[in-house]
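The chain below stands alone and is given in C-alpha coordinates; this is the form predicted on its own.
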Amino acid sequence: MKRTLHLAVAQMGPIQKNHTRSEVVARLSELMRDAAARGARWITFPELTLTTFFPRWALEDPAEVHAYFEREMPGKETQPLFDLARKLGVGFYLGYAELDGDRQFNTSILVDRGEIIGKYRKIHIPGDAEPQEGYPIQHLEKKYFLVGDLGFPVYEAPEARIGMCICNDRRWPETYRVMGLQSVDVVMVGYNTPIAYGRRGEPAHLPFLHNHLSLQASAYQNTCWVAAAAKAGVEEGIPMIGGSCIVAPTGEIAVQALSEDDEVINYVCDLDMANGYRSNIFNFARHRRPEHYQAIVERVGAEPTSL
(Lines of atoms letter the chains of each structure in order from A and count residues from 1; the text may use other names and numbers.)
(Lines give C-alpha, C1' and ligand atoms only; values in the text may rest on other atoms or scores of the structure.)
Protein backbone atom coordinates (compact mmCIF):
# COMPACT_ATOMS: atom_id res chain seq x y z
CA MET A 1 0.00 0.00 0.00
CA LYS A 2 1.30 3.44 -0.93
CA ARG A 3 2.34 5.57 2.05
CA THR A 4 0.87 9.07 1.97
CA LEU A 5 0.80 11.98 4.38
CA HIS A 6 -1.45 14.99 4.06
CA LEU A 7 0.72 17.97 5.00
CA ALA A 8 -0.22 21.60 5.51
CA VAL A 9 1.96 24.67 5.91
CA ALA A 10 0.48 27.60 7.81
CA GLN A 11 2.20 30.80 6.78
CA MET A 12 1.64 33.78 9.04
CA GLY A 13 1.49 37.42 8.21
CA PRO A 14 3.35 39.90 10.40
CA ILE A 15 3.11 39.86 14.18
CA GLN A 16 3.65 43.33 15.61
CA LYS A 17 5.13 44.14 19.01
CA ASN A 18 1.75 45.06 20.47
CA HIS A 19 0.08 41.79 19.46
CA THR A 20 -0.58 39.52 22.44
CA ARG A 21 0.06 35.79 22.57
CA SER A 22 -3.65 35.21 22.91
CA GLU A 23 -4.23 37.09 19.65
CA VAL A 24 -1.51 35.08 17.92
CA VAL A 25 -2.83 31.76 19.24
CA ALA A 26 -6.29 32.70 17.95
CA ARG A 27 -4.77 33.21 14.48
CA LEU A 28 -2.88 29.92 14.71
CA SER A 29 -6.07 28.16 15.76
CA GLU A 30 -7.95 29.53 12.76
CA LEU A 31 -5.19 28.30 10.46
CA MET A 32 -5.28 24.89 12.16
CA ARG A 33 -9.04 24.64 11.64
CA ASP A 34 -8.60 25.55 7.97
CA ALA A 35 -5.87 22.91 7.51
CA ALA A 36 -7.86 20.22 9.31
CA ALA A 37 -10.97 21.01 7.26
CA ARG A 38 -8.91 20.29 4.13
CA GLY A 39 -7.95 16.91 5.55
CA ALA A 40 -4.39 17.74 6.64
CA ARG A 41 -2.86 15.51 9.31
CA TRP A 42 0.23 17.62 10.10
CA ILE A 43 0.70 21.41 10.06
CA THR A 44 3.95 23.39 10.00
CA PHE A 45 3.95 26.81 11.68
CA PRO A 46 6.81 29.36 11.42
CA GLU A 47 9.89 30.05 13.54
CA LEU A 48 9.34 32.12 16.73
CA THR A 49 5.65 31.91 15.95
CA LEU A 50 4.22 33.43 19.11
CA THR A 51 5.76 36.93 19.02
CA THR A 52 7.27 39.49 16.76
CA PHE A 53 10.85 38.72 15.68
CA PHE A 54 12.50 40.40 18.66
CA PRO A 55 16.19 39.68 17.72
CA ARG A 56 16.02 42.73 15.45
CA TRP A 57 16.43 44.83 18.62
CA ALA A 58 19.29 45.12 21.12
CA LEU A 59 17.31 44.68 24.33
CA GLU A 60 19.18 44.94 27.64
CA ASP A 61 16.48 44.61 30.32
CA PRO A 62 16.25 40.88 31.21
CA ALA A 63 12.57 41.23 32.05
CA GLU A 64 11.86 42.74 28.64
CA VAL A 65 13.86 39.98 26.92
CA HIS A 66 12.23 37.15 28.85
CA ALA A 67 8.77 38.47 27.99
CA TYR A 68 9.38 37.02 24.52
CA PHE A 69 10.29 33.57 25.90
CA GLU A 70 8.21 30.59 27.01
CA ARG A 71 9.04 29.17 30.44
CA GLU A 72 6.77 26.19 29.85
CA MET A 73 5.14 24.56 26.86
CA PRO A 74 2.27 24.47 26.72
CA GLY A 75 1.62 27.46 28.94
CA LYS A 76 -1.60 29.15 29.88
CA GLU A 77 -1.83 31.11 26.64
CA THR A 78 -0.69 28.30 24.32
CA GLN A 79 -2.75 25.48 25.86
CA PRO A 80 -5.79 26.24 23.64
CA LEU A 81 -3.75 25.35 20.54
CA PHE A 82 -2.82 21.98 22.04
CA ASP A 83 -6.43 21.36 23.03
CA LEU A 84 -7.64 22.18 19.53
CA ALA A 85 -5.07 19.85 17.95
CA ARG A 86 -6.29 17.05 20.22
CA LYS A 87 -9.90 17.76 19.25
CA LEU A 88 -9.13 17.88 15.52
CA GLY A 89 -6.77 14.90 15.60
CA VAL A 90 -3.86 16.76 13.99
CA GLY A 91 -0.17 17.22 14.67
CA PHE A 92 1.87 20.37 14.32
CA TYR A 93 5.35 21.93 14.34
CA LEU A 94 5.65 25.10 16.41
CA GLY A 95 8.63 27.43 16.75
CA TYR A 96 9.14 29.57 19.85
CA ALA A 97 11.76 31.14 22.14
CA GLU A 98 12.48 28.70 24.98
CA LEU A 99 13.70 29.70 28.45
CA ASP A 100 15.24 26.64 30.11
CA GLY A 101 16.41 27.81 33.53
CA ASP A 102 18.84 30.56 32.58
CA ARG A 103 19.48 29.11 29.09
CA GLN A 104 17.79 30.55 26.02
CA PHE A 105 17.15 28.60 22.83
CA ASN A 106 15.39 29.12 19.51
CA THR A 107 13.25 25.99 19.67
CA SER A 108 10.66 24.00 17.75
CA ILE A 109 8.49 21.10 18.86
CA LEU A 110 6.43 18.37 17.26
CA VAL A 111 3.02 17.97 18.84
CA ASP A 112 0.80 15.02 17.91
CA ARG A 113 -2.84 15.32 18.94
CA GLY A 114 -1.95 17.61 21.83
CA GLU A 115 1.11 15.69 23.11
CA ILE A 116 4.71 16.80 22.55
CA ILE A 117 6.63 14.00 20.82
CA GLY A 118 9.79 15.83 19.78
CA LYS A 119 11.95 18.90 20.36
CA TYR A 120 14.67 20.62 18.35
CA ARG A 121 16.90 23.58 19.27
CA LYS A 122 18.34 25.72 16.46
CA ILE A 123 21.98 24.91 15.77
CA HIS A 124 23.06 27.35 13.04
CA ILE A 125 22.55 30.64 14.88
CA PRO A 126 22.99 33.53 12.42
CA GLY A 127 23.68 37.19 12.90
CA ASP A 128 25.62 38.94 15.63
CA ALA A 129 25.81 39.34 19.40
CA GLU A 130 26.09 43.14 19.15
CA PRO A 131 24.64 45.71 16.73
CA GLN A 132 26.66 46.26 13.56
CA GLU A 133 27.32 49.74 12.24
CA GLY A 134 26.07 50.44 8.75
CA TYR A 135 23.68 47.50 8.46
CA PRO A 136 20.17 48.36 7.19
CA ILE A 137 18.67 46.12 9.86
CA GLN A 138 20.11 44.29 12.84
CA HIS A 139 19.97 40.53 13.30
CA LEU A 140 21.03 39.71 16.85
CA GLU A 141 20.21 36.04 17.36
CA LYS A 142 23.69 35.40 18.78
CA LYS A 143 22.85 37.88 21.54
CA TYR A 144 19.80 35.92 22.65
CA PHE A 145 20.24 32.23 21.81
CA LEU A 146 22.67 29.47 22.62
CA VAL A 147 23.63 26.92 19.99
CA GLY A 148 21.17 24.03 20.17
CA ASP A 149 22.26 20.95 22.12
CA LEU A 150 19.88 18.28 20.82
CA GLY A 151 21.44 17.51 17.44
CA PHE A 152 19.15 16.75 14.49
CA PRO A 153 16.85 13.97 15.76
CA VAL A 154 14.21 12.29 13.64
CA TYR A 155 10.98 11.31 15.38
CA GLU A 156 8.69 8.39 14.67
CA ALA A 157 5.21 9.77 14.13
CA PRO A 158 2.46 7.25 13.35
CA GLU A 159 2.59 7.88 9.60
CA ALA A 160 6.12 9.13 8.94
CA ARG A 161 9.61 9.85 10.23
CA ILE A 162 9.69 13.60 10.88
CA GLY A 163 12.68 15.85 11.47
CA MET A 164 12.94 19.55 12.24
CA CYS A 165 15.18 22.51 11.60
CA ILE A 166 14.78 26.26 11.98
CA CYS A 167 15.36 29.12 9.53
CA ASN A 168 19.13 29.47 8.95
CA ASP A 169 19.55 25.70 9.42
CA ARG A 170 17.83 25.25 6.06
CA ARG A 171 20.80 26.79 4.26
CA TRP A 172 23.33 24.23 5.55
CA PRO A 173 23.57 20.88 3.73
CA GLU A 174 24.73 19.07 6.88
CA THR A 175 21.34 19.76 8.47
CA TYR A 176 19.49 17.56 6.01
CA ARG A 177 22.20 14.96 5.50
CA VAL A 178 22.22 14.05 9.20
CA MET A 179 18.45 13.53 9.02
CA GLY A 180 18.71 11.84 5.62
CA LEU A 181 21.01 9.27 7.22
CA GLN A 182 18.14 8.53 9.59
CA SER A 183 15.76 7.88 6.67
CA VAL A 184 13.71 10.99 7.37
CA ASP A 185 10.46 11.25 5.40
CA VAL A 186 9.57 14.88 6.12
CA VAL A 187 11.64 17.81 7.35
CA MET A 188 9.62 20.68 8.83
CA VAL A 189 11.16 24.14 8.97
CA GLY A 190 9.89 27.53 10.09
CA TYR A 191 11.61 30.77 9.17
CA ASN A 192 11.62 34.58 9.61
CA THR A 193 13.73 36.03 6.78
CA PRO A 194 14.02 39.79 6.26
CA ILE A 195 14.51 40.99 2.71
CA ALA A 196 17.31 43.43 3.61
CA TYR A 197 19.48 41.07 5.65
CA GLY A 198 22.64 39.52 4.27
CA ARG A 199 25.34 41.14 2.20
CA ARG A 200 24.91 44.92 2.22
CA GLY A 201 23.48 46.06 -1.08
CA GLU A 202 22.17 42.59 -1.93
CA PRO A 203 19.37 42.74 -4.53
CA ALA A 204 15.97 42.27 -2.94
CA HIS A 205 15.10 39.23 -5.07
CA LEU A 206 17.94 37.06 -3.77
CA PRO A 207 16.49 36.10 -0.35
CA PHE A 208 13.52 34.54 -2.19
CA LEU A 209 15.83 32.69 -4.56
CA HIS A 210 18.12 31.43 -1.81
CA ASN A 211 15.17 30.25 0.28
CA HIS A 212 13.76 27.99 -2.41
CA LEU A 213 17.20 27.01 -3.74
CA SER A 214 18.18 25.64 -0.32
CA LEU A 215 14.88 23.86 0.26
CA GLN A 216 14.67 22.27 -3.18
CA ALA A 217 18.29 21.10 -3.33
CA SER A 218 18.10 19.62 0.16
CA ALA A 219 14.84 17.78 -0.49
CA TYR A 220 16.29 16.23 -3.65
CA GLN A 221 19.74 15.37 -2.27
CA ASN A 222 18.26 13.75 0.84
CA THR A 223 15.18 12.17 -0.76
CA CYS A 224 12.62 13.70 1.57
CA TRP A 225 9.68 16.07 1.63
CA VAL A 226 10.25 19.54 3.09
CA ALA A 227 7.44 21.62 4.60
CA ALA A 228 8.57 25.24 5.08
CA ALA A 229 6.53 27.95 6.82
CA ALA A 230 7.36 31.68 6.77
CA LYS A 231 6.33 34.56 8.93
CA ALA A 232 5.95 37.14 6.19
CA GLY A 233 4.95 40.69 5.41
CA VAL A 234 6.04 43.99 6.94
CA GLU A 235 6.71 43.42 10.63
CA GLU A 236 7.70 46.42 12.74
CA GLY A 237 8.70 48.19 9.54
CA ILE A 238 10.88 45.29 8.28
CA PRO A 239 9.77 43.48 5.09
CA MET A 240 9.92 39.69 5.49
CA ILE A 241 9.82 37.16 2.66
CA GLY A 242 6.98 34.70 2.23
CA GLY A 243 7.34 31.83 -0.19
CA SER A 244 6.10 29.13 2.19
CA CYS A 245 6.05 25.85 0.33
CA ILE A 246 6.00 22.07 0.31
CA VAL A 247 8.86 20.53 -1.67
CA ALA A 248 8.91 16.97 -3.05
CA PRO A 249 11.89 14.57 -3.06
CA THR A 250 12.24 15.40 -6.75
CA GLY A 251 13.23 18.93 -5.75
CA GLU A 252 10.02 20.33 -7.22
CA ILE A 253 7.78 22.71 -5.33
CA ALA A 254 4.47 20.92 -5.00
CA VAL A 255 2.56 23.92 -3.64
CA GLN A 256 3.49 27.47 -2.62
CA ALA A 257 1.84 30.32 -0.71
CA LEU A 258 0.82 33.26 -2.89
CA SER A 259 0.46 35.95 -0.23
CA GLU A 260 2.44 37.50 2.61
CA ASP A 261 -0.49 37.05 4.99
CA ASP A 262 -1.95 34.24 7.08
CA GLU A 263 -2.41 31.47 4.50
CA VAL A 264 -2.73 27.69 4.50
CA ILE A 265 -1.32 25.54 1.73
CA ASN A 266 -1.67 21.75 1.68
CA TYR A 267 -0.65 18.69 -0.30
CA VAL A 268 -1.11 14.92 -0.08
CA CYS A 269 2.49 13.72 -0.13
CA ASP A 270 3.49 10.37 -1.60
CA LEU A 271 6.12 9.26 0.90
CA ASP A 272 7.17 6.40 -1.38
CA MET A 273 8.28 8.87 -4.05
CA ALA A 274 11.67 8.87 -2.33
CA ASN A 275 12.20 5.13 -2.83
CA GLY A 276 13.47 5.37 -6.41
CA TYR A 277 16.16 7.87 -5.43
CA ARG A 278 17.11 5.98 -2.26
CA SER A 279 17.64 2.78 -4.23
CA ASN A 280 19.62 4.45 -7.02
CA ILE A 281 21.21 7.91 -7.21
CA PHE A 282 21.14 8.56 -3.47
CA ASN A 283 21.62 5.02 -2.23
CA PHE A 284 23.81 6.12 0.65
CA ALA A 285 24.97 2.65 1.61
CA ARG A 286 26.30 2.00 -1.93
CA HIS A 287 27.62 5.39 -2.96
CA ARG A 288 28.62 7.54 0.03
CA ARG A 289 32.36 7.78 0.71
CA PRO A 290 32.68 9.17 4.25
CA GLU A 291 36.38 8.31 4.36
CA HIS A 292 36.88 11.32 2.08
CA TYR A 293 34.65 13.70 4.04
CA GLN A 294 36.71 14.12 7.22
CA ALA A 295 37.29 17.82 6.63
CA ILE A 296 33.56 18.43 7.04
CA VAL A 297 33.72 17.56 10.73
CA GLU A 298 37.39 18.33 11.44
CA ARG A 299 37.30 21.93 10.20
CA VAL A 300 34.98 24.80 11.04
CA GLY A 301 36.35 27.58 8.83
CA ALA A 302 37.66 27.34 5.28
CA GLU A 303 41.43 27.15 4.83
CA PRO A 304 43.36 27.50 1.54
CA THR A 305 45.22 24.21 2.02
CA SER A 306 45.22 20.85 0.27
CA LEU A 307 42.96 18.12 1.64
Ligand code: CDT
Given for the second form:
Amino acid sequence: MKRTLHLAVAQMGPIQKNHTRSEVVARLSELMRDAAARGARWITFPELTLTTFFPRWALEDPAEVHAYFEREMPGKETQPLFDLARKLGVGFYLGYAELDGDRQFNTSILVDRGEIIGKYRKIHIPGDAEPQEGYPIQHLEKKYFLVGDLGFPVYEAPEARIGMCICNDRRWPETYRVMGLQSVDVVMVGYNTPIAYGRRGEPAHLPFLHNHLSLQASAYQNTCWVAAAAKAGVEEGIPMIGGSCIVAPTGEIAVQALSEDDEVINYVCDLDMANGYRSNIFNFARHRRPEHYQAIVERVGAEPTSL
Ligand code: CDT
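To test you: the structure above is the form predicted on its own. What is the structure of the form predicted in complex with this ligand?
Now the full complex is given, and it begins with the chain already shown.
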Protein backbone atom coordinates (compact mmCIF):
# COMPACT_ATOMS: atom_id res chain seq x y z
CA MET A 1 0.00 0.00 0.00
CA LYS A 2 1.18 3.51 -0.85
CA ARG A 3 2.67 5.43 2.11
CA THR A 4 0.98 8.84 2.21
CA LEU A 5 1.10 11.77 4.60
CA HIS A 6 -1.34 14.65 4.48
CA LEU A 7 0.69 17.81 5.07
CA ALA A 8 -0.46 21.36 5.64
CA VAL A 9 1.53 24.57 5.73
CA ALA A 10 0.08 27.45 7.72
CA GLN A 11 1.48 30.68 6.38
CA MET A 12 1.01 33.67 8.66
CA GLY A 13 0.46 37.29 7.81
CA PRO A 14 2.41 39.89 9.75
CA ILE A 15 2.62 39.90 13.54
CA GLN A 16 3.09 43.46 14.79
CA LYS A 17 4.98 44.41 17.95
CA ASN A 18 1.79 45.15 19.87
CA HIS A 19 0.18 41.77 19.11
CA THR A 20 0.03 39.59 22.21
CA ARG A 21 0.97 35.92 22.31
CA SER A 22 -2.61 35.03 23.09
CA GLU A 23 -3.77 36.84 19.95
CA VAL A 24 -1.14 35.00 17.91
CA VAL A 25 -2.06 31.63 19.43
CA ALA A 26 -5.71 32.32 18.55
CA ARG A 27 -4.65 32.83 14.91
CA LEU A 28 -2.51 29.68 14.98
CA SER A 29 -5.44 27.74 16.43
CA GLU A 30 -7.73 28.95 13.67
CA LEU A 31 -5.19 27.83 11.06
CA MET A 32 -4.82 24.48 12.83
CA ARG A 33 -8.61 23.95 12.79
CA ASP A 34 -8.69 24.80 9.08
CA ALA A 35 -5.84 22.35 8.32
CA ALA A 36 -7.40 19.57 10.41
CA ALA A 37 -10.80 20.10 8.75
CA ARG A 38 -9.10 19.47 5.39
CA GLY A 39 -7.74 16.20 6.79
CA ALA A 40 -4.14 17.27 7.36
CA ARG A 41 -2.09 15.22 9.83
CA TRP A 42 0.93 17.58 10.20
CA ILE A 43 1.08 21.39 10.01
CA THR A 44 4.14 23.56 9.51
CA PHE A 45 4.06 27.03 11.11
CA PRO A 46 6.69 29.76 10.46
CA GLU A 47 9.97 30.68 12.17
CA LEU A 48 9.69 32.74 15.41
CA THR A 49 5.94 32.33 15.15
CA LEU A 50 4.83 33.75 18.46
CA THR A 51 5.98 37.36 18.12
CA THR A 52 7.03 39.95 15.60
CA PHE A 53 10.47 39.31 14.00
CA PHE A 54 12.37 41.24 16.71
CA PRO A 55 15.95 40.73 15.31
CA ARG A 56 15.28 43.68 13.01
CA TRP A 57 15.93 45.90 16.05
CA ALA A 58 19.02 46.38 18.25
CA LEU A 59 17.41 45.96 21.65
CA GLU A 60 19.68 46.57 24.65
CA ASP A 61 17.39 46.12 27.67
CA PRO A 62 17.61 42.41 28.67
CA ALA A 63 14.04 42.49 29.98
CA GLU A 64 12.79 43.78 26.63
CA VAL A 65 14.79 41.09 24.79
CA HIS A 66 13.65 38.27 27.06
CA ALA A 67 10.03 39.27 26.57
CA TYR A 68 10.35 37.81 23.05
CA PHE A 69 11.65 34.46 24.36
CA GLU A 70 9.93 31.38 25.78
CA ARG A 71 11.33 30.00 29.04
CA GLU A 72 9.06 26.99 28.89
CA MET A 73 7.30 25.16 26.09
CA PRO A 74 4.43 24.83 26.28
CA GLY A 75 3.96 27.92 28.45
CA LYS A 76 0.77 29.46 29.74
CA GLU A 77 -0.09 31.15 26.42
CA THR A 78 0.97 28.27 24.13
CA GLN A 79 -0.68 25.43 26.08
CA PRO A 80 -4.04 25.93 24.27
CA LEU A 81 -2.33 25.16 20.92
CA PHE A 82 -0.94 21.90 22.32
CA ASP A 83 -4.37 21.02 23.75
CA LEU A 84 -6.08 21.74 20.44
CA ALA A 85 -3.56 19.59 18.53
CA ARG A 86 -4.25 16.71 20.93
CA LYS A 87 -8.00 17.13 20.46
CA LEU A 88 -7.72 17.31 16.65
CA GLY A 89 -5.16 14.50 16.44
CA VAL A 90 -2.61 16.57 14.50
CA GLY A 91 1.09 17.23 14.71
CA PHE A 92 2.84 20.54 14.15
CA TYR A 93 6.18 22.30 13.65
CA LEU A 94 6.48 25.56 15.58
CA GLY A 95 9.33 28.07 15.52
CA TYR A 96 10.01 30.23 18.58
CA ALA A 97 12.77 32.05 20.48
CA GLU A 98 14.03 29.74 23.23
CA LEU A 99 15.64 30.85 26.48
CA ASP A 100 17.50 27.90 28.01
CA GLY A 101 19.06 29.22 31.24
CA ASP A 102 20.91 32.23 29.83
CA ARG A 103 21.37 30.69 26.36
CA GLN A 104 19.24 32.04 23.52
CA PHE A 105 18.38 29.92 20.51
CA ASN A 106 16.20 30.27 17.43
CA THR A 107 14.34 26.98 17.86
CA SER A 108 11.69 24.78 16.30
CA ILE A 109 9.87 21.80 17.74
CA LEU A 110 7.82 18.92 16.41
CA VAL A 111 4.72 18.31 18.50
CA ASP A 112 2.69 15.19 17.83
CA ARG A 113 -0.84 15.32 19.24
CA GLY A 114 0.24 17.50 22.14
CA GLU A 115 3.61 15.84 22.94
CA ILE A 116 6.98 17.30 21.94
CA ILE A 117 8.79 14.62 19.92
CA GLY A 118 11.64 16.66 18.43
CA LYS A 119 13.65 19.84 18.75
CA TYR A 120 16.00 21.72 16.42
CA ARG A 121 18.08 24.85 17.08
CA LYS A 122 18.94 27.01 14.04
CA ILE A 123 22.51 26.47 12.89
CA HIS A 124 22.99 29.01 10.09
CA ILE A 125 22.44 32.27 11.96
CA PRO A 126 22.40 35.04 9.35
CA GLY A 127 22.96 38.77 9.52
CA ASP A 128 25.04 40.70 12.04
CA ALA A 129 25.65 41.14 15.75
CA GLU A 130 25.69 44.94 15.49
CA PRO A 131 23.67 47.38 13.37
CA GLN A 132 25.33 48.07 10.02
CA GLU A 133 25.58 51.58 8.64
CA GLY A 134 23.95 52.19 5.30
CA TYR A 135 21.88 49.02 5.20
CA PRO A 136 18.26 49.53 4.11
CA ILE A 137 17.15 47.28 6.98
CA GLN A 138 18.95 45.54 9.81
CA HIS A 139 19.03 41.79 10.37
CA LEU A 140 20.61 41.18 13.78
CA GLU A 141 20.14 37.48 14.47
CA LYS A 142 23.81 37.13 15.44
CA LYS A 143 23.15 39.57 18.30
CA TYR A 144 20.46 37.37 19.78
CA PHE A 145 21.08 33.72 18.96
CA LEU A 146 23.80 31.17 19.58
CA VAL A 147 24.56 28.62 16.86
CA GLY A 148 22.33 25.60 17.45
CA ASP A 149 23.91 22.66 19.28
CA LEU A 150 21.63 19.81 18.24
CA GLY A 151 22.82 19.10 14.69
CA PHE A 152 20.12 18.20 12.14
CA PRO A 153 18.24 15.33 13.78
CA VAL A 154 15.54 13.40 11.95
CA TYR A 155 12.66 12.18 14.08
CA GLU A 156 10.68 9.00 13.67
CA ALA A 157 7.08 10.24 13.68
CA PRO A 158 4.41 7.53 13.34
CA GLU A 159 3.99 7.91 9.56
CA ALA A 160 7.25 9.48 8.41
CA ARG A 161 10.81 10.49 9.23
CA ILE A 162 10.64 14.24 9.80
CA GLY A 163 13.52 16.72 9.97
CA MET A 164 13.56 20.46 10.56
CA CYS A 165 15.48 23.54 9.62
CA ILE A 166 14.85 27.24 10.09
CA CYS A 167 14.79 30.01 7.50
CA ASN A 168 18.38 30.77 6.41
CA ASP A 169 19.26 27.06 6.85
CA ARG A 170 17.10 26.35 3.80
CA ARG A 171 19.61 28.04 1.52
CA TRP A 172 22.49 25.69 2.47
CA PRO A 173 22.82 22.31 0.71
CA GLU A 174 24.56 20.82 3.75
CA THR A 175 21.37 21.25 5.79
CA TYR A 176 19.39 18.86 3.65
CA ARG A 177 22.23 16.47 2.82
CA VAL A 178 22.80 15.72 6.51
CA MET A 179 19.10 14.88 6.79
CA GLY A 180 19.03 13.12 3.41
CA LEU A 181 21.71 10.79 4.75
CA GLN A 182 19.25 9.89 7.52
CA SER A 183 16.59 8.99 4.92
CA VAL A 184 14.41 11.93 5.83
CA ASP A 185 10.91 11.83 4.30
CA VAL A 186 9.82 15.39 5.08
CA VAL A 187 11.79 18.52 5.96
CA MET A 188 9.75 21.24 7.65
CA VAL A 189 10.98 24.83 7.57
CA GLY A 190 9.61 28.16 8.74
CA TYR A 191 10.95 31.48 7.48
CA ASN A 192 10.92 35.28 7.81
CA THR A 193 12.52 36.74 4.68
CA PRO A 194 12.50 40.50 4.17
CA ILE A 195 12.36 41.79 0.61
CA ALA A 196 14.76 44.73 0.89
CA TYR A 197 17.70 43.12 2.72
CA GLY A 198 20.01 42.98 -0.33
CA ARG A 199 23.11 45.02 0.45
CA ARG A 200 23.84 45.79 -3.18
CA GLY A 201 20.36 46.85 -4.17
CA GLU A 202 19.24 43.34 -5.07
CA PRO A 203 16.17 43.52 -7.36
CA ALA A 204 12.98 42.93 -5.37
CA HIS A 205 11.96 39.81 -7.32
CA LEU A 206 15.06 37.81 -6.38
CA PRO A 207 14.17 36.82 -2.78
CA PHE A 208 11.13 34.99 -4.21
CA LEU A 209 13.25 33.18 -6.79
CA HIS A 210 15.95 32.24 -4.28
CA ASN A 211 13.37 30.89 -1.84
CA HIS A 212 11.84 28.45 -4.30
CA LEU A 213 15.15 27.71 -6.02
CA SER A 214 16.64 26.54 -2.71
CA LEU A 215 13.59 24.57 -1.59
CA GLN A 216 13.02 22.86 -4.94
CA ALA A 217 16.64 21.96 -5.60
CA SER A 218 17.05 20.60 -2.08
CA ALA A 219 13.90 18.47 -2.20
CA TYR A 220 15.00 16.95 -5.49
CA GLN A 221 18.66 16.39 -4.60
CA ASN A 222 17.75 14.76 -1.29
CA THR A 223 14.61 12.92 -2.42
CA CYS A 224 12.32 14.33 0.23
CA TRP A 225 9.21 16.45 0.62
CA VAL A 226 9.70 19.99 1.91
CA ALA A 227 6.97 21.91 3.74
CA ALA A 228 7.88 25.60 3.95
CA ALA A 229 5.91 28.22 5.91
CA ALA A 230 6.48 31.97 5.60
CA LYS A 231 5.61 34.82 7.87
CA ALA A 232 4.62 37.23 5.13
CA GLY A 233 3.33 40.70 4.46
CA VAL A 234 4.33 44.05 5.89
CA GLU A 235 5.49 43.63 9.47
CA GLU A 236 6.51 46.76 11.37
CA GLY A 237 6.95 48.51 8.02
CA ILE A 238 9.17 45.76 6.53
CA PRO A 239 7.75 43.78 3.58
CA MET A 240 8.43 40.03 3.78
CA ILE A 241 7.97 37.38 1.10
CA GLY A 242 5.20 34.79 1.17
CA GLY A 243 5.39 31.91 -1.30
CA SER A 244 4.83 29.20 1.32
CA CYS A 245 4.75 25.87 -0.43
CA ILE A 246 4.94 22.09 -0.32
CA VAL A 247 7.64 20.73 -2.64
CA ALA A 248 7.73 17.15 -3.93
CA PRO A 249 10.88 14.98 -4.29
CA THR A 250 10.61 15.70 -8.01
CA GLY A 251 11.52 19.30 -7.21
CA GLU A 252 8.05 20.46 -8.26
CA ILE A 253 5.90 22.74 -6.14
CA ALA A 254 2.80 20.69 -5.33
CA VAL A 255 0.89 23.59 -3.80
CA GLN A 256 1.68 27.21 -3.01
CA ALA A 257 0.10 29.99 -0.93
CA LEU A 258 -1.24 32.86 -3.00
CA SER A 259 -1.70 35.50 -0.30
CA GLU A 260 0.64 37.34 2.04
CA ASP A 261 -1.65 36.66 4.96
CA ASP A 262 -2.82 33.84 7.21
CA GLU A 263 -3.47 30.98 4.77
CA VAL A 264 -3.49 27.19 4.88
CA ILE A 265 -2.30 25.09 1.97
CA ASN A 266 -2.38 21.29 2.02
CA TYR A 267 -1.41 18.26 -0.02
CA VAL A 268 -1.58 14.50 0.34
CA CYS A 269 2.06 13.53 -0.12
CA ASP A 270 3.08 10.20 -1.58
CA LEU A 271 6.10 9.31 0.55
CA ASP A 272 7.05 6.52 -1.84
CA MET A 273 7.56 9.01 -4.66
CA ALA A 274 11.13 9.33 -3.39
CA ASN A 275 11.86 5.64 -3.98
CA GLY A 276 12.42 5.99 -7.71
CA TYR A 277 15.18 8.52 -7.12
CA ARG A 278 16.57 6.79 -4.03
CA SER A 279 17.05 3.55 -5.94
CA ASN A 280 18.44 5.18 -9.06
CA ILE A 281 19.92 8.60 -9.76
CA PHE A 282 20.20 9.57 -6.08
CA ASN A 283 21.10 6.16 -4.70
CA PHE A 284 23.54 7.65 -2.20
CA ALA A 285 25.16 4.31 -1.25
CA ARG A 286 26.02 3.55 -4.88
CA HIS A 287 26.96 6.93 -6.23
CA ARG A 288 28.18 9.31 -3.52
CA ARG A 289 31.97 9.73 -3.31
CA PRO A 290 32.63 11.18 0.16
CA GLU A 291 36.37 10.49 -0.18
CA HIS A 292 36.34 13.45 -2.58
CA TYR A 293 34.28 15.72 -0.36
CA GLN A 294 36.78 16.39 2.47
CA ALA A 295 36.78 20.12 1.74
CA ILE A 296 33.17 20.28 2.87
CA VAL A 297 34.08 19.52 6.47
CA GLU A 298 37.69 20.75 6.52
CA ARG A 299 37.13 24.21 5.06
CA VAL A 300 34.62 26.78 6.18
CA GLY A 301 35.31 29.71 3.86
CA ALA A 302 36.33 29.52 0.21
CA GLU A 303 40.08 29.93 -0.41
CA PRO A 304 41.91 30.20 -3.73
CA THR A 305 44.21 27.29 -2.84
CA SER A 306 43.92 23.63 -3.81
CA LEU A 307 43.28 21.02 -1.18
N1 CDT B 1 15.20 34.68 9.31
C2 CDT B 1 16.15 34.51 8.37
O3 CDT B 1 17.03 33.65 8.48
N4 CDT B 1 16.10 35.33 7.32
C5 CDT B 1 17.10 35.41 6.31
C6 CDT B 1 17.09 36.80 5.79
C7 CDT B 1 18.20 37.12 4.90
S8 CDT B 1 19.78 36.98 5.59
C9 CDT B 1 20.00 38.36 6.53
C10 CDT B 1 16.86 34.41 5.16
O11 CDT B 1 17.80 33.70 4.80
O12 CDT B 1 15.76 34.37 4.60
